[in-house]
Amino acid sequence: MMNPVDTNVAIVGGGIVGISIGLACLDRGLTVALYDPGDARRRASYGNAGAISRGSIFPVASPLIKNGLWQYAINRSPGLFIDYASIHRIWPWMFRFLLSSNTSAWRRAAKMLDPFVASAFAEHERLASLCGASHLLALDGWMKLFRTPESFAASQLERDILGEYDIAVDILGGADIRALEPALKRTFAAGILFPQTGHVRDPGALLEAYETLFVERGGRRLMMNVDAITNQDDGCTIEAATPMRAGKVVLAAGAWSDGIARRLGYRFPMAAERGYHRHFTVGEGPKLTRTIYDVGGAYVAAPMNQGIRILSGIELAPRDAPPRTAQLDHAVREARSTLDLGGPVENEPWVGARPSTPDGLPIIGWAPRHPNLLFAFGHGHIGLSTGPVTGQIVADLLIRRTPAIPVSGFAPDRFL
């Protein structure tokens, strides 16, 4: 005889992926409980650039990595810092990452990610309209800027692949860039405008609006950590301060998913890609109207409700290591040469960790050895963008419906 369950679905993780899964499950008539530690600032979706990019079909493992490999290896590039004291913890990830840094792997990833990101902005628009948060979204595009003709020429393969998937890009000269963004003081040789890309002006506020919608629609939020997940033939038990029996469990805890998965016997080659940001007041004169990525300066600048958000490069370090702000300090110096920035808004910078897989693809699918457990993590730099899309996919899998978007390339067993 089956034991009764307290909820059809229990979700471990309260970031954009977890809350989106919860909303999609409620839409399908399932009862949902969501376990969330409650620290909004530690979520990767809280601290990113807010871009919902149609062009985000490329993993970080790029064939261009080899051009700067020596600089990356000796920590001479502002775009990447490796904490060698913890190298033993990320070596499985790094080994597979280097194996994936080739043109054929890049093209395979683009083919799988294209349908995944194609509907991202539309899904956000749908959810935001339901919770009165449409004012936080804008379809204003973003710009990738190059300081030299040589660095622009190196983006040819990227532009070719984008064209193969009919992703709109506008090639900009220096005069075009100045006309579009008079706030830029620096002269750039060339740029790429992604006109189909949306922007979230306050990712934290958007997630709060989705959380409110989840509770209003009958979802149950439990603000606590999960100690363990136990799988039985007829469901799972969540061990926490408030334990629960669930028919199915979804592990969607971002950079914290790896530790929980390991306790269940799954050793994924995961890394925490740490990033930093800080907001600055806007100076006099023209205002920045869209997100920019200064390739040569290794920083991103995004206009937010709180001010101009300056974001650093990638730091490969333990998730909870003490902050190391050298990359952000570099980013701020470079950004001040490009934009008229005032003083910092916060006393301390934000630091968070993206859950990164070596091939740049998320892990979405049923756990091979636990039939009532489903994985949904490892979204890297596109978690905020594709959270609502992941929600639709996972909810369909839970009710044994074939998702509208192919997910075979995201299967967990590709690493196992």
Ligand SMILES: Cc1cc2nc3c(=O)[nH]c(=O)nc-3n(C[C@H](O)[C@H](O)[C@H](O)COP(=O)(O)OP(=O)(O)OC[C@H]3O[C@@H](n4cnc5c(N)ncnc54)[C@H](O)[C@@H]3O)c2cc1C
Contents of the next structure:
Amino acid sequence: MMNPVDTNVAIVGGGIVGISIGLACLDRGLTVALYDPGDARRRASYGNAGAISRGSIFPVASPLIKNGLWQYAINRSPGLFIDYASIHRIWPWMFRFLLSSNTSAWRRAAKMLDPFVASAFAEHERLASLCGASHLLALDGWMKLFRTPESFAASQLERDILGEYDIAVDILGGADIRALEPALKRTFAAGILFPQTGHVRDPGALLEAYETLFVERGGRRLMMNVDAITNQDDGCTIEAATPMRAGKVVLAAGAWSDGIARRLGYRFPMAAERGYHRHFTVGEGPKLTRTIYDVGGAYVAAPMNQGIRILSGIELAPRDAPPRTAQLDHAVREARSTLDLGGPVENEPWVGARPSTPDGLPIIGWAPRHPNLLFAFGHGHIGLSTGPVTGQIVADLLIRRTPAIPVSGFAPDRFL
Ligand SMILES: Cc1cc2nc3c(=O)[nH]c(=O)nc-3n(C[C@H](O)[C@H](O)[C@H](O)COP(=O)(O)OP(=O)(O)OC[C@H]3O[C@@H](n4cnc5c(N)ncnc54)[C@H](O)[C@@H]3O)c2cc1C
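Please give the other form, namely the form predicted together with this ligand, since only the form predicted on its own has been shown so far.
All chains and molecules follow, beginning with the one already shown.
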């Protein structure tokens, strides 16, 4: 006889991925319980750059990595810092990352990510309109800025591939850039404007609005950690302060997911790609109107409700290691040479971890040895954008419907 379940679906993790899955499951008439300890600031979904870009179809593992390999290896690039004290934990990720850093793997990944990101902004618009949060979204584009003609020339392959997928870009000269963003003090050699890019002006507030919608629609929110997931033939048990029997469990705990999966016998080659941000007040002059990525300065500047959010490069370090702010300090120095920034808004910078797979593709699909467990993590640099799309995919998988987007490339068993 089947044991009764307390909920059709239990979700572990309440970042943008978990909450979006919860909402999509409720839409399909399932009962849903979502476990998350509730500390919003520790989520990647809180502290990101807020970009929802149609052009984000490229993994970090690119053929261009080889050009800077030595600089990266000896920690001489502000865009990447490797914590060698923890290298023993991430070498499986690094090994596969380097194997993926070639043109054909990059092209293959772009092909899989293109349909995944195509409806990302539309999905956010739909959710935001349901919870009165549309004012947090804008379709104002973002710019990638190059300080030298050589660094712009190195982006040729990226531009070619974007063209193959009909993703609109405008190529800008120095004067065009200045005309679009008079707030920039520096003259750039060239730029790429991605006009089809959405922008979230406060990712933390957007997630809060989605959480409220989840509860209003009947979702059950449990503010606690899941200690373990145990599998039975007819469901799973969530071990937590409030335990629960669920028909299906979705593991969507971002950079914490691989640790939880490991206890069930799955070893994914994941890494925490940490990033930092801090907000700054803006001067009296012209204001930055859209997000910029200054490639030579290795920082992103995003206009947010809190001020200008300056974000640093990548730090490969354990998820909970003490903060090391040298990259952010560098980013702020470079940003100050380009933008008229006032004082910092917060006392301390924010640090958080992208759940990163070596091939830059998320892990979405049924757990190979646990028929009632589904994985949905590893969204790397595009999780804010693709959380709601992931929600649709996972909810379809749970009701045994074929998702609208091909997901075979995201299957967990590619790593196992
Ligand atoms: C600096 C930076 C800039 C970025 N910029 C962008 C961008 O511009 N655009 C974009 O699309 N993406 C961006 N990203 C990536 C994006 O933020 C992430 O991919 C996305 O937020 C991951 O969402 P998540 O829900 O998987 O994880 P998180 O948001 O990290 O949420 C995971 C949740 O799981 C919970 N959890 C952990 N363990 C347990 C447990 N045992 N039980 C219950 N709950 C648990 C955690 O408390 C947390 O709330 C950026 C990331 C960073 C760090």
